[in-house]
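The chain below stands alone and is given in structure tokens; this is the form predicted alone.
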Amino acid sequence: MVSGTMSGVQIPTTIPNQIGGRTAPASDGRTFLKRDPATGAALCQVARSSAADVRLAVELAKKAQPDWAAATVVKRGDILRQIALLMRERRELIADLVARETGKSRKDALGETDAAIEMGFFVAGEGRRFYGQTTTSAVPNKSAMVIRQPLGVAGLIIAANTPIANVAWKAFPALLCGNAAILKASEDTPLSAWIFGEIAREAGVPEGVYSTIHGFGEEAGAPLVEHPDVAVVSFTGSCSVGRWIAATVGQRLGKVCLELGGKNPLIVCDDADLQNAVTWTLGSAFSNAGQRCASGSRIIVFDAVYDRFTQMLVEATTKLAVGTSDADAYGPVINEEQMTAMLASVQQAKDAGAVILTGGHRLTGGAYGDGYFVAPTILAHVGPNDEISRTELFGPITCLYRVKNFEEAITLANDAPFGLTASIHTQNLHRAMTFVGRIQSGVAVVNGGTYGSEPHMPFGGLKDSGNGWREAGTQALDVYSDLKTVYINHNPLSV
């Protein structure tokens, strides 16, 4: 069980809620067990919150938010910068916690932690660039401008795949804009949410302005979504839950930001650098155990290079090492339930006629023990309308599709319910630019992977991948603030 002291920080055996600047168990004392995905063993107990805990967090957030909003945005940015500085001082500790709760390698956990820190620095800097707009008026002696104003209480609900980065993407811009924020952590990654809350308090975020609650979606997430005093809900997760959130918050005309996943195409053209395409396909399909909304799960290959590319990809895939060390390509999936579901989907596809070129099974024995490790899996002979072609699996599983030419490739790439990211591999500039113009996605990449986002760039998608808002970049400020049009009339004769 996780407990004790790391880098001077006391880690509790039971991860508590952080509400109103204080740590506390769930109001009814219940907990749930978090397991280590690399071993299946018990890792820690976690507060199992209910609607009562959410009500308290919202009450305190609503009370604290006006004073936080009254502080200058520069002051708020200074406090966020202090969070980022403290995170940088403790990056080793944070990475250790991320690695423990996700099973990913320490190298990958450090990379994720550094990305979260960079997000903090970027958003903190926006405290000096909290731009609105000044313009002219048709009326003499009248000035016109547009300024930003906070929304109130923000409800933040995150996924488990990159836990500390997911916290940073939502918490930093929500707080900078003058909102109080309540984070409902993923039940699979309580440790990173807990350490961020501890650091935020130490950095000077006032009591009640930032709270963390733990628990299950139905018991803790749903009450946060349903609470009438939560002005904006930002959610990363499944389409089904996203649709329910949109409908629920929409009833009170609240604001909703949804990032719901993808079934992302990577096109390999007949003039592609095949070795480069294989390298990026491996990263897109299998890094982070395929637990990326931007995972490359549909590999669309021109007929002229299909056989050669497939041979190269399968050979490279069979050489991937799976485990928790820095030398391994990826670690376990986050929990047993998700592992079971994704393997069932592979079996269903096989029963329908798909061919498993490699993988398709759980890795067991030896160092794998009872961990939730899935072999890197490639399927062929999959139909574009098969369930596995249209459903996000969130695991190290990808499918190959053979097409004749660019027109067939772009048509197949766009024939999906999602529209998050997409990539093409080609040496033809005209083909690449045509792809960028025609692909139905929020992110388009040429000669690279389907994944990857930088703090200053907007990320999000079309269709079932989201509802139009973007997080990261300055566009995240649009999610967590509203606009106020201001007119100032003056009389020169009164000077």
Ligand code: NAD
The other form holds:
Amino acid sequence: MVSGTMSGVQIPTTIPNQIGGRTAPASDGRTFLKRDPATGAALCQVARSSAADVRLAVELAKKAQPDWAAATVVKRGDILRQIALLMRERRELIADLVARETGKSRKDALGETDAAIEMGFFVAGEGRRFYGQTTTSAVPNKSAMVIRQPLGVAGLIIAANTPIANVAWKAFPALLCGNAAILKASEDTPLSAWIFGEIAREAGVPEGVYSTIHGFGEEAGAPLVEHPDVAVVSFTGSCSVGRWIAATVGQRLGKVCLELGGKNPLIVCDDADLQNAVTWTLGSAFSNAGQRCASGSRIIVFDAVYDRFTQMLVEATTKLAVGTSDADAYGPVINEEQMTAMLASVQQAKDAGAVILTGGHRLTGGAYGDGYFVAPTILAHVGPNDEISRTELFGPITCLYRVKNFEEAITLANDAPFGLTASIHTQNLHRAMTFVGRIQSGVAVVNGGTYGSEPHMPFGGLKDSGNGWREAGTQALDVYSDLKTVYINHNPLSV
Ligand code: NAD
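Let's compare: the form predicted alone is above, so bring in the form predicted in complex with this ligand.
Below: every chain and molecule of the assembly, starting with the one above.
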């Protein structure tokens, strides 16, 4: 069990909610067990919240929000900067918690923690900009401008894959814009959400302005989505839940930001630097155990280099070490249910004629124990309309496709329900730029991976990957604020 003191901070054996500046168990006292994905052993108990807890958090958020909104945005930015500074002071502890709850290596957990901190600094700096617009008027002595205004209470619901970064991407911009925010943590990653809540309180976020609720999607997430006083729901997760959220919040004309799945293509052209393409394919397909919305799950390779590239890729893949140490390429997947589902999909593809070039099974024995480790898996002889080509597996599993030329590659790349990220490997500038122009995705990369976003750059996707909003970058402020058009008339004769 994770408990006791870590880096001078007492970790509770039961992770509580943080509502209205106080920690509290779920109102009906229920808890659930969170397991360590690397061992399958019990890690901690967690508050199992329900609608009553959500109602209390919304009520307190509504009360606290006007004063928070009345503070200057520079002041709010200062408090967010203080969160980022405290996070930086405790980066080792935060990374430890992320590593424990996800099973990823400390190195990867530290990288993710640093990215979350950087997001805090970036958003805090926006407090000194927070640009609106000033423009002209057709009428003399009339000024016209556009300013931002908060929405009210924001409901933030996140996935478990990069937990502290997922909190940061939503909490910082939601708060900067003057909203009160309630985060429904992923049931798989309660620890990072809890420590963020503690730090936010310590940094001076007023009571009620930021709350964290733990629990399952239908029990604790749905009441937040359904609450009439939640003005904006920002959701990162699966497409099916996203559709339900859009319909539910849309019914009351609320705002919804959806960051959903991907089935991201990486194209390897006949003129690619194959070694570089292999390196980025490994990272795209397998880093973070493939638990990335931006993971490269469709590797589209020109016929002319298909055999050589495949041989190089399979060879490099079989050398990947899987485990929880810093030397390992990736760790376990987040829970047993997801592991079982992804392995069943691989089996189904095999039954339908796919060839497993490597992997396709759980890693067991020795240090793997009862952990949820999946071997890096590559499939070939997969059709573009096969189930495995069209559904996201969210695991260390990728498929190879053979194409004749650029035209076939781009057509296949675009033939997917999702449109999140995409990458091409080529030395040809004209090909690269044509790819950038024609690929149907929110992110396009040349000679790199399908993942790797930066805090000042917008991230999001087309088609089933989202509903048009972007996270990160200054564009994130558009999710959490509305506009106010202001006209000011003055009379120079009254001076
Ligand atoms: P999920 O949809 O099952 O769960 C995500 C979150 O939603 C969890 O906190 C869960 O408790 C909550 N939830 C579930 N049902 C709910 C409901 N009815 N009402 C309210 N909340 C509910 O997704 P997952 O399997 O945990 O996460 C993986 C998915 O997240 C993948 O599809 C992945 O691509 C996506 N993702 C997208 C991005 C992005 O930025 N586009 C980033 C990371 C992950």
